[in-house]
Every structure is written in structure tokens, then in C-alpha cells.
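Taking the form predicted alone, here's one chain by itself in C-alpha cells.
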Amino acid sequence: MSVRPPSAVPRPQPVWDDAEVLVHEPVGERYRRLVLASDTIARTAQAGQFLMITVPPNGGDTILLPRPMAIHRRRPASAARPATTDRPASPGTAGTIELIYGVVGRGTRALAMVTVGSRLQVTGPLGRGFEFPPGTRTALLIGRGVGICGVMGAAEDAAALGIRTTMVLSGQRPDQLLGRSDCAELGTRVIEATDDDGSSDLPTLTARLLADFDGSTAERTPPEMVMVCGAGVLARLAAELGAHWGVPVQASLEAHMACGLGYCHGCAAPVQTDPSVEGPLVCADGPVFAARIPID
């Protein structure tokens, strides 16, 4: 992993927003979907950026630190989302941001108790997200579990730019895969990989992707960009594919954060640096880094 060169596009200025909860509902057995009204963040957030959410007290239990969450979808007021077969339209006309999270600890258990109509304090958009180099025509996106949310913004940008994308949706079981309806809406081709049938096994998935893209037709040429968010093994897979195809790879890292703004210096990125110099931070220099495996 390495810090990417400075971007030609400046990051949006973060805001502190008292966002109304418009939708808060289960998604399968493991996740919850949270839609917040925040037109400023919906309009300015870049793909792969994240929010810090202050979780209100629950049953006398105070959650001291905010929770970082990737922005799954950005829906400015001028681009109201229509209803789909498996998801009702978001109420209201204000710009919205959509998050999907798993209930795994004290903070997310408290967040799961927040009701529609209440308000959450959010800070964002934060971090450096995904960027398509100029002239990109095709891309492979890879996500597992809620890591799929980290790359869905790249699928949104690709749809707007006319970039042809394929998304690997990985998870334990087919019913736990996130993002099917989003990919259908955005025109993103989907490859599903699950633990149940062994298709998410790393050698199996690698062979499948190589066979899929190393073809002789225009529709099956290697992608010009690989983007990934999820388990470390998937970042390694993306880097190996990028080395095989000779294309750049961007990987979104996950980390525990206390502030999300670079003040606390508590989320050091796993990037080799000079021992005398403080290393990069996931929140400020990422969460999206360049991933590369050199070929001898």
C-alpha cells in the first residue's frame, strides 16, 4: 500500500450536520439500512468517502466516540431515487445519503435503536476516496460484506462517466449479498461470490476473474482500473490482478477511528515509511490507497 499522488480535484469541506433519519430498516439478517437527509453531503461527497456518526445514548449507556461509516449511496435533491422492486422510494425531496451497517458491538447496537424522525449528528464527507484516471473506460470493483458500500460510490461515478463496470459482490451466503439492486440501477454487471458454494474461495475467484476478463473479444478485455474494499485478502487479490493486467489498483482500508479528521493520530495505515517520519493515517491520507505488487 502507498499514499497516492495529490489529486487534481480538491476534497469537499466537511460539515457538521444534524441529519434527520428518513429510513432505518433491516437488510437481511445481518445489516441495517440508514437513510439520512443531508443535502450538502449528498451533493459534495466523493466516491469512497465516509462519515463520523455520533450515536445517541441508549438505555443509559453513553457512546463516547463517533462511529465511521462508508457512504453507500449519494442522492442529491436533483436526483431523487425512484422506487425499486425491493426498496421503496426515500421519502421527501431533500438530498439524502444512504449507509448500510452491521450490528456488531455496543455502538452499532445503540445506533440500531434510533427511530425514523429523530436526528443524528454526522460529520463529513471525510477522507480521500476513489478516483478514476482520465480516459478510463472499464473498471472492476470488488467488495465483501459492508465493504461493498465502500465501492458503490465508484459505481455511481462510473455510471455518470460512461465507464463500463463489473462488481464482485462477496459474502457468506447469497441472501447476505448487498448491492444487487444498486448495481441493477447503475447498469453495473455483477459477479456473485459466496462462501456457501465455494465461489468466494480466493483461488476459485481469481481463476474465475482471469477467465472472465482474459478473453479475446472487446467485451472481455481486462479492466483499466481495479477498486476494492473489504477483507485484506481481497485487497491482495486486487493487487495481484492489477499486477497481472498492468493496471492501477485503489484499495479502501478499514480502521477504528476516534475522530476521523486526523487530530487523534489513532488510525495509522499499514504503509511502510521512514521510521523517523510519522506514517499516513487511514482517515486523512485514505481510506483509499494505491495497492501494488511489483513483478520481478
Contents of the next structure:
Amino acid sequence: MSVRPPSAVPRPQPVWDDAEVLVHEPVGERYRRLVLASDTIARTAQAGQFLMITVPPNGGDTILLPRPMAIHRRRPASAARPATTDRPASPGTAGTIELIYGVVGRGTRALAMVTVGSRLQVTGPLGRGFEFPPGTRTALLIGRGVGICGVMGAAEDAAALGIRTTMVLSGQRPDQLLGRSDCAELGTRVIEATDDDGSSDLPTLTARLLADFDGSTAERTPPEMVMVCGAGVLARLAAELGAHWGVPVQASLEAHMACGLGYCHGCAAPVQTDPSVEGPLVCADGPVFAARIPID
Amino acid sequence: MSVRPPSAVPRPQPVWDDAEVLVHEPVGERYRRLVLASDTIARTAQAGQFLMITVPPNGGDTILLPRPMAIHRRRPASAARPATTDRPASPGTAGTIELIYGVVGRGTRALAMVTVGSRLQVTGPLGRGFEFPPGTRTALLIGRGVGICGVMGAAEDAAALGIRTTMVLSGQRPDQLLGRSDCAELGTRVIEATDDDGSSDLPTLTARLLADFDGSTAERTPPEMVMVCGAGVLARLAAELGAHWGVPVQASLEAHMACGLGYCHGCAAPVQTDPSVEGPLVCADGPVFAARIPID
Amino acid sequence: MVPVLDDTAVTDARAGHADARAGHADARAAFFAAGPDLRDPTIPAVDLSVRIGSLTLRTPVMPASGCFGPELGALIPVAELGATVTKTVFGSARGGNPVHRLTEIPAGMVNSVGIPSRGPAGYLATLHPRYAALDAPTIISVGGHRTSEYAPVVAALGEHGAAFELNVSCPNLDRDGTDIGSDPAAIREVVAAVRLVTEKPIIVKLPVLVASIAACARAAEEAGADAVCVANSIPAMPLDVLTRRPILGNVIGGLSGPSIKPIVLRLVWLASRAVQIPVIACGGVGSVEDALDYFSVGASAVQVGTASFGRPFAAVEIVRGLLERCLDAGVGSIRELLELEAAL
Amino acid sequence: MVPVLDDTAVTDARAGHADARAGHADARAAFFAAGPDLRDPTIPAVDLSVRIGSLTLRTPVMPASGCFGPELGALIPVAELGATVTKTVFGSARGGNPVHRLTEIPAGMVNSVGIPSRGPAGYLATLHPRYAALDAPTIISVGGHRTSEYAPVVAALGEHGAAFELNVSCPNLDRDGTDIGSDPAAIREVVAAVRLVTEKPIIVKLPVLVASIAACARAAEEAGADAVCVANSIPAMPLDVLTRRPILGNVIGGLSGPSIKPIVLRLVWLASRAVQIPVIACGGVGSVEDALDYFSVGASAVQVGTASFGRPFAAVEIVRGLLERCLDAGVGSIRELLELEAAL
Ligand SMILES: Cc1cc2nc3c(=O)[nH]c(=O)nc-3n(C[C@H](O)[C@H](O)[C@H](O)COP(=O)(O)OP(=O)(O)OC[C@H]3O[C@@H](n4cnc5c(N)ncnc54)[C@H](O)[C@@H]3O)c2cc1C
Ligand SMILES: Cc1cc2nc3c(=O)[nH]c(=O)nc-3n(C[C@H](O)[C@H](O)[C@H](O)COP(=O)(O)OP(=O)(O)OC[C@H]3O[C@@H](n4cnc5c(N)ncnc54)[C@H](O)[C@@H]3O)c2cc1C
Ligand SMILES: Cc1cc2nc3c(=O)[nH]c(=O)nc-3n(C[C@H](O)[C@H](O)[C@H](O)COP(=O)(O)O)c2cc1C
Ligand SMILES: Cc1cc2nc3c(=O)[nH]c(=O)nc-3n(C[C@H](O)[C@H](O)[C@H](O)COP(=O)(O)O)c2cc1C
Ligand code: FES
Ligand code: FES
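Shown: the form predicted alone; wanted: the form predicted in complex with the partner chain:
Starting with the chain above, the whole complex follows.
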């Protein structure tokens, strides 16, 4: 895993904003959707970038550190959105960003208490996201659980750029899969892989994807790019597929973060080779890295 | 101020209990009434004794130290109540204790969140309360604000023992005075003294009480005992009146407390004369002390 | 048996719904009744005992000094504790600090009781008999303001108590007023002198604000201590949020409770690696999870302080929780329980 | 002027209610715009400035080392701060600690970043120009693992930066690995050596776990420091609540944030009484009330660490709050404000 060479596209300047909470609702049993009014961020965020969300106090419990969250969907208000975008803005959602998160600990528990109409302080867009090299025509995207939010921005860009994409949606059970309706809206082909029927099992899924893409029709040529969100088994899958097909792989990672901006050094990725050199910072050099070797 | 000589009446053994919250409601703008089901405590508590209330966590905010609260009213369920008691038990309140408290800080704010039907852990009855020497026929009771709760138990005992009592109810405004209905129920004569009309002003109130009690009718002979709850101006008043009439004064004090039982030494009263001897413990030697000198 | 309609039942019927409860014992009584009989041969063999020098404690849970009194004997089943620990006894009578002596702040309390004491004679006359009447060994906490002050107190307490805990978180008036316990040489002096006057187990209770807890623990061990207790409260200065004046009469007090636990965990971990004698953990223990956290970093026993004020039964609950965990896991000791957990 | 129906308005009308916001700047921009111009002659004379040796800081609020980066220049009006403070620079390149490097616990965070550093040359090449571009003096934090390691770094940084903060909360590898800053003699050596290579102000940032903060502060003052910063984070060991394993890759990290404030308040109070040089308070400062608490016990300036992560504008808000308090009270300085408060 390594930092990719600098991109031609400049990164947007992060801002912090007091964003109004427009929607905050459960998604299935495990997740919550949060739609925030922040056109500045919706307009500038790149695929795979993230926010730091300052979690308001939960009763007497103060949450000190902001929580990193991927930007699942960007819906800028104005025409200043990427020139290639021609999908219609759903009324009432323009100028917004959408996040989906799981309630796992103190911070996300407190976040879940936030009421519609209140304001959340967010800093973003942050980090270096997914980038399609110019001329890319096809891509395979892979996400699991809330990791699906990490790659959905790439599906948005692909739709806008006319890149044909297939997205693997993985999760424990079919009713817990995120992103189906987003993929439908964006015209992304979906492959579902769940634990309950064994279809997310690494060898099974690998075989299925190889069969799927290595077929003989033009529809089925291997993708020119693999993008994945999450370390672990799926990143290993992505790296193996990338190696098999000889195409680049971009992987989005997670790390505990404090600043999200690159100065606290809390988020260095665990890929130090030389003890005197720090690993790349997930918040500033990533969260998306070029994956060359499988990551555990 | 000093510890009184040992009493003939043994003190009840404190217990802790998980007492059901039967009533929890605002009293005026500043206070809240809490009625708890705990017959053990209602049955054994002596006038002027108090409880330590363990405050349940308020959201994520844990309250570590229990909060001391006077037992405003005791309503034992069974006939085991003091033999002299012949007031009727209001149905539904038997086997209960009543507290009234002001919301002042983190602990009482969290206490105010407790819902009817839940259980509160209380330890009590604690401390040494007000005691009428055998043969007492008349008494003057003085309380201000929630301090009125500290002396109401003495009014209850007086009613049961046939002692004629007058109670000074003091506070900032007439609509903030606690205890009117309790005094009515107990047949205690009330003198109101509030800040807004200057009637709680020390010289004014002193003159009024002296005139009231030093009148010539039999009704108006000086009381044989003065009981007061609170340090400060009213305790000074009580001490002066006691000295003027030559009758004993009992004063209930407050102190920051941790254990309420006499072992943590957190609550020593600030009346050390010899630096090698600790002042009396408010929780175990008091909260009611014999007041000889005015207390500031 | 013929059911008898007794007085209580009559009262219950008469006095409305609240009276349904009148027949019940208080929760305290129920708690007493629910306790395990640790000597019951039908309970599978779980050995919670811990050795401190020549003393074997039934269970590895005891109160922290200053946070227990014989008054609690009627409120909790003291027999389930490994020991009781007294408030610190000094050589001469002390009145303690001015009011306020304690306050609560978020996640902790701060106390500046100042350790009032009636001296060893006063302790033996008034308090000790009440401790001795409890069904658990008494560990007597002893303090001093010079390294020379500890041994005479221990000698005066003579044959009483089962062990001595030396509270060395006291300013050293022979030096610059820094804690005796922050200076390994002073610790050595104290322990060596006490060792000469007693054969009973000696526990040295170390402070937090030290340059090296390992050096302090080793000094205690080398001078002959049977255990170290890590640690005491952390000096702090709470201000009134409104007036910005110090809340405590003494300005400074000791911070204890949940907020000190991560700090003390590190100290216990370091001390456990530095010495062979048992380490007794003290700082923010309020639940069986807290206790297991400390056991997992090397502690052999825990003391419960601040938590007992709000929940007097906290220490007993921890004992019962440990027992239950072992029984549920089918293991015979806390060590085995932790090994099982670590293997998951 | 003739109103022009511009593009934005058209978009607003078309795209529904959320777009009403699209025309607004983000909250950050509004925050920038709301700042006082401290040089505005129409603002009554409030002097928030503070002197650290030869350096005068506009305001007594600055970030804590490791909790600021030049990246913040675009997010907050740095010009309102008294200074910026860099992450600690070591003599040689260091990679820092393994993951996880930080976590949050109730009322605090624990970090074991381990101070990655590219050495003075790396700092000067990459980071310093970005600090120098900000409108506030740069205080460069310098670390070392031997008392001899500090002066060469300061010498290498030469003419850059406005002052040096010596982070002595680093294990002394010449001794037993206890912090250099817990040993007054070692502090003296470090400061004396640095004094020889720079005339710029020297701030010594002391650790919490010391036997006597007064002795440490005095050592710094006597050896020629211009200020002390009290204090650093407190070593702690957070465990995962479920697995009971250390959360941090390095097992131990530094506890910072609100829960350390009462502990550090006492240290600042003691240090302020021990030395004549200014004391900069650092520990749990997140609001103007926190800052005033520290000023009231003797601090001359405050540093804001942990609070900035959740609220990047925290330090600037404190500056504005101090100014407002002084203006509201009609006083010209924080000292006068506190005197007024104390007189109430
Ligand atoms: C770039 C990035 C994008 C993310 N996007 C999403 C998303 O779209 N949806 C979603 O549900 N989650 C996402 N996460 C993970 C999310 O940040 C964590 O679930 C969250 O921080 C947990 O906070 P907590 O207080 O509930 O958990 P706790 O376990 O109580 O947190 C304790 C500490 O550990 C940190 N922490 C714990 N788990 C993680 C984690 N997985 N990643 C980073 N920090 C962690 C917390 O921030 C906190 O500091 C993302 C993480 C990163 C780094
Ligand atoms: C014997 C006794 C009887 C009492 N009876 C009543 C009563 O009937 N009704 C009532 O409203 N109040 C009563 N009080 C006072 C009551 O205990 C305090 O108002 C309460 O503890 C405040 O807690 P807090 O967390 O809201 O305030 P905070 O100020 O946040 O408390 C901080 C700390 O100071 C302590 N503290 C603060 N004020 C007091 C005080 N006045 N007395 C004792 N400790 C204090 C708290 O217990 C806590 O440890 C009594 C106090 C005593 C000692
Ligand atoms: C009110 C109070 C009194 C204390 N008195 C003593 C004492 O006399 N001797 C002593 O060694 N420690 C004393 N301590 C410290 C405790 O024994 C214990 O070390 C500290 O509170 C940390 O544990 P905790 O977090 O469980 O409370 C006292 C603590 C409190 C809260
Ligand atoms: C993520 C992080 C990194 C830090 N890095 C440094 C550092 O490099 N040098 C240093 O002297 N202190 C460092 N500190 C300590 C802070 O400067 C500060 O002393 C401590 O956090 C207490 O202040 P606070 O409670 O306001 O955070 C760091 C703290 C944090 C949280
Ligand atoms: S989170 Fe601070 S450097 Fe990445
Ligand atoms: S409150 Fe503990 S001794 Fe009085």
C-alpha cells in the first residue's frame, strides 16, 4: 500500500461549517442516514473524501474528538457542480451531503441523538479520495457495510464521467446491504455478496468475479480499475483481482483520527518499513491509497 | 455550637433501600417534591434525620457521591409508628417518606430527571435529629427555603406529642414558602417571613417574635425550646432568642458529605478550637447540634 | 401449617397500595441474604484467595483507606471482603483540614479531609474494637510526616490488626515537603524501620506523582515490604465554577474515582513488572470490569474507594461478580479466567 | 445601485428550500469576519499582551504542541493567537509509534503518537516555511532523549522561530528512562546548554508526574528559562472495554483534555508561587472559563490542546471571550478583570 503520485486535480480547501441536519433516520437495523445542508462541501468534495463531525454532547457526556465519516453522497445546489454532471437534482436535497453510519461506541451513540433541524459542526472535505485516471472506461468498486459509503462517491463520479461500473455490495445479510438505491440511481451494476449464504466468502466471491469479468463478451472484459473501501479480506480480494487483471487498485483505509487535517499524526498507516520514517497519514495522504500488496 | 449529651432514645439502624419513586413533581418554581416508598425508613426515622440519596446517572454523566437530603415527612405504613401518633394516614401515602429539594448543581439536576416508578437507592435514616426533652410543652421552629424540610420532622413529633408549636417559614417571596400545608395538617401555627416585604429581615423578625411571644396572655408565653435549620442569619436569630428567653436551641447544619455514616470525615463542622481535635461530624454527631453561640 | 392473618396483613389491606411493600425487607437485607457461602462445598472450587506475606485473604477485594468504617458492618456483608482497611492512623492527634473537605467534580471527587487522627491510643480505644468485631482481617493504615514516624505507630499498635498499610503519600517534613513516597530512599527508610518492629505483612501505598513508580515499588520490596498498593489519590485543585475560588478549605485535595483509573492502570502495570511481591491496585475501581482490568495488568488484589460512597455494596458486588465470572467460565481462579479471555 | 438578478438567485429559485443556504458562506468564513481588529483604535484599550522574555505576544492564548498545524491557517484567524507552537522537533528522524496512536475516553483523550519527527533539517525544509507564513510568532518545540540532545537542535534551528519550547517530558536515556523533566538537575543541564546557543526566549514544558513541580520550575528559572509551561499530558494506559487489551499500539499514552484540568490547576498554582518568570498553563483548556481559572491561579498565558480537535476555533474563541469580558467589565487587562471578580 502506498501513496499515489500527485494528481493533476487540486484538492479542495477544507472548511468547517455549522450544517443543518435535514434528515436523520434509521437505515435498516444497524445504520443511520444523515443528510446535512452544506453546499460548500457538497460542491467541492471529491469522491472518497471524508468529513470530521464534531459530535454534540450527549446529556452530560462530552465527546471531545470529532468522528471521521465518509461522504456517501454529494448533492451540490448550484450549477458549479462538476461540468460533466447531468443527473437531475432531486428537489429539496440540493446543497446537501449524505452520510450513513453505524452506531458502534460513545461517539456514534451520541451522534444518533442529534435532532433534525439542529446544526452539526463538520470540517471537510478532507483527504485524498478516489481518482479515475483520464480515459478510464470501466471500474469495479467493492464495499462492505458502511465501507460502501467510502466508494459511493466513485460511483457518482463514474456516472458523471460515463465510466461503466460494477459495485460489489457486501454485508452480513441481504437486508443489511447499503447502497442498492444509490446504485440504481447512478446506473451502477450491482453484485451482492452476503455472509448468510456464503456469497461473500473470499474464494467464492473471487471465483464469481473472475467468471463474471473474464467472460468472452465485450460487456465482460476485466475492469480497468479496482476501488475498495476497507482493510481486511475485501482489500485482499481487490489486490488479488488487480494483480490478476494487471490493473491499478485504490483502497480506502480507516484510522483513529483527531485532527483529520494532517498535523496531529494520530492516523499514520501501519506500513512503516523504516522505524525512522513515519507511515503515510490516512487523513492527509489517504484515506485512499494505491494498493499493491494485500493488506490485513 | 456543640454536640448534645447522649439521648435516652436509641438511634435507628440505618439501612439502604431501593425505594420506588411514587411522586416526583415541581413545587413552585424552585423546588421538587419526591415521595419514596420505604416503610423501613418511614417507620424508624427520627425528626431531623436525613438520607443519602444515590443519584442515578444523567445520560452519560455519572454522579459519584450520594446527596444528603432531609426527611421532610415520614408516613409509616404500620401501627408501629410512634404510639402517640393518632393522625389519619392519607391513603396511598402510607409507608412513604417525602423530600423536597432545590435544583442547584450537577447532582440535583440529575436527580430531577428521575421518573415516577423507577427506584432510587437511599441510605438512612442518618444522623442525630431534633429531640424534645421530656415534658416540653411549647416550641418555636424556624426554617428557611429547603431548610424548612429540616425542621418539619420536629413539627410532626410535636403534633404527635401534643407540643404546641409555632413555625417561622422564611423565604424570598410568599409564593416560594414551603411547608404551609404541612403545618396546617399538623396544627402548627405559622409565621411567614419573606425578603420581598422585609419581614425576614433580622431586626424586624426578631422584634416581631419577641413581641409575639413576650405578650402577656398564656397563649403567648415564650417557647420552651427553639429549633432551627440552617447556619447563617436564622441560626443567629435562634441563638439570640434562645439566650433572651433562656431556653435551649437546637440547630441543624449542612456540610459536604461523602459517606453520611461517620467514617469519611468529610463533614466535620468548622468549630475546631484545638487544631489537634477534629470538629464534630455533621453526619454522625449532627446534623442537629445544641446551639449556644451564634453561628456564621 | 395454618396461615395466620397477622397484623401486617391487616395493615396492608387497610392502608392502600404503597403498603404492599411494607411487608418486604429493605434491599440491604435482600443483598445480605443473596450472598454466596464461600465455604459451601457444593460450589465448585473457585479460589479467589490471595496471599499478602503471611496473611491469606479470602477474596482479593478490600476497601481503600478512608473509604470504609465499621459503620458499614451493618450495611454490607463484610465477611465477603478480603480485608477491611482503616483510615490512616498518625502518631499524634490531628484535627484534619478546614471545610469544605470534599466535593464532586465530573468523573471524580476531591477530598482534603487531611487525615484527622486520634493517634494510636485513640484508635485502639475507640475504633479498633469495632473493626475487630467484623468478620474480616483489619489492615491498619499508618501515616507519618517524617520517615522516623511510622515505626513507633506500628509498634504502638503492637499485636492489633492483621497487617499494616504504610501511607507514604504524606509530605516529608524532614525534606522539602514533597511526599515521602516520591523518594525511593525515604521509602526504604520507612519500610526498614517498620520491618524491625513487626512481623506482620507490610503493604506500602505509593503516590501517583512520582518520577518512577518502578523505582518506588522496588525500594519498598527491597526494604522488606510484602506488597505495594498502587496508588493514592492525585493532588488536584478544584475551583468553584461561579466564584473561581478554591472549593476546598485546604485549596488542594486528592482526586479519586473513575477519572484516575487510566493513569493508575499504567502505574499498576509498571509496578507489577518491577516487583515480585503482590501489587494491590487502588484507583477508580467500582465494578467487576474495573477489577478485571487491574488484574489483567498484573494486580493481585483491588481496593475500592470513591465508588463505595454512592454504592456501599460496590466491593461486595465485585467479589460476587468475580465468583460468578469464574463459575460461568468453569475456571478455578481469576488468573485462569483472564487466560481464557486472552485466548479469545 | 441597480439590483442584478444573478446566477445564484436563479439557482435558488429553482432548486428548492435547501438552496436558500447555498448563497451563504460557510460558518468558518463568518467566524473569520466576526473577529475583532485588535489594532482598531476605536476599541477601548484592552491590553491582552503578555511578555515571554524578549518576546511580546499579542494575546495570551496559543495552541499546545502537537495540537496545531499550519493547515489550520485556512480554518481559523491565526492572527488573533499569541503564537503558534510546533509539534516537538527531535535531533534525528523518528517514525513515531505503532497504531492505534490515539483514542478517546470519557472526559479525555490518550495519544501515543510518539512524536514522529524529520529532524531539524526536515522541519526547516517542509514545515517551517508554512508556519512562518502565518501571522503569529512561531514557538518551536524541541525534544531530546538525553540532556545533551536539546542544544544541538536549537542551534540547528538557528535564527528560525520566535522562541523555543523545551519538551522535557521525554524519557532520559542517560538515566533510568524516567522523564528528564522529573529531575531538576537534568532540567538545569538542558536549559543551561540551550541558553548558550540562543538568545531567544526559552520556555520549559514540564511533565505532571514529578515529586515537586516547584523544584522543577525553579530549576528551569535558575538555569535561565524565560517561562515554564505547566504541564504536558499525563501518562495513562487505556484498555479496550471489551477485550481488556491495551488500545494503543504503544500500550501507554498521554492523557489530555478536561479530566486533567484539576490536576494541572494545582501544578500551575504551585509553579506560579515558586517562580518569577511567567507560567503558561496547559491542560484541559477549552473555554474562556478554563482560561480564567488558570489566570486566577497565576498563569500568564494558556495553551489549548485537545479542545482544538473538536472545535478548531476554540483558541480564537477564548481570545475573543477574554476581550469581551474585559470590555464588558470596563477593564483594561485580565489582571484587573480577575481583581474585579475577586472583589465580588
Ligand atoms: C476516513 C474514514 C471514513 C469513515 N467513514 C465512515 C462511514 O461512512 N460510516 C461509518 O459508520 N463509519 C465510518 N468510519 C468509522 C467511524 O469513524 C467510526 O465508526 C467512529 O469513529 C466510531 O466512533 P465511536 O465513538 O462510536 O466508537 P468508539 O470505539 O467508542 O471510539 C473510540 C475512539 O476510537 C475511534 N474509532 C473507533 N473505531 C474507529 C474506526 N473504525 N475508524 C476510525 N476511528 C475509530 C473513535 O473515533 C474514537 O476516537 C470512517 C472512518 C474513517 C477513518
Ligand atoms: C443534612 C443535610 C440535609 C439536607 N437537606 C436538604 C433538603 O431537604 N433539601 C435540599 O434541597 N437540600 C438539602 N441539603 C443540601 C443538598 O444536599 C445540596 O443542595 C446538594 O448536595 C447539592 O448537590 P448538587 O450536586 O446539586 O450541587 P453541587 O454544588 O454541584 O455539588 C457539588 C458538591 O458539593 C456538595 N454540596 C453542595 N451544596 C451542598 C449543601 N448545601 N449541603 C451539602 N452538600 C452540598 C454536593 O453534595 C456535592 O458533593 C441538605 C444537606 C445536608 C447536609
Ligand atoms: C474521603 C477520602 C478519604 C481518604 N482517606 C485516606 C487515608 O486516610 N489514607 C489513605 O492512604 N488514603 C486515603 N484516601 C485515598 C483512597 O484510599 C484511595 O487511594 C483513593 O481514593 C483512590 O481510590 P478510588 O479512586 O477508588 O477512590 C482517601 C480517599 C477519600 C476519597
Ligand atoms: C495528539 C497530541 C499530540 C501531542 N504532541 C505533543 C508534542 O509533540 N510535544 C509536546 O510537548 N506535547 C504534545 N502533546 C501534549 C499537548 O501539547 C498538551 O500538553 C496536552 O495535550 C495537555 O493539554 P490539553 O489538555 O489542552 O490537550 C500532544 C497532545 C496531543 C493530544
Ligand atoms: S488525523 Fe491528525 S494527522 Fe491524521
Ligand atoms: S459524611 Fe462521612 S463522616 Fe460525615
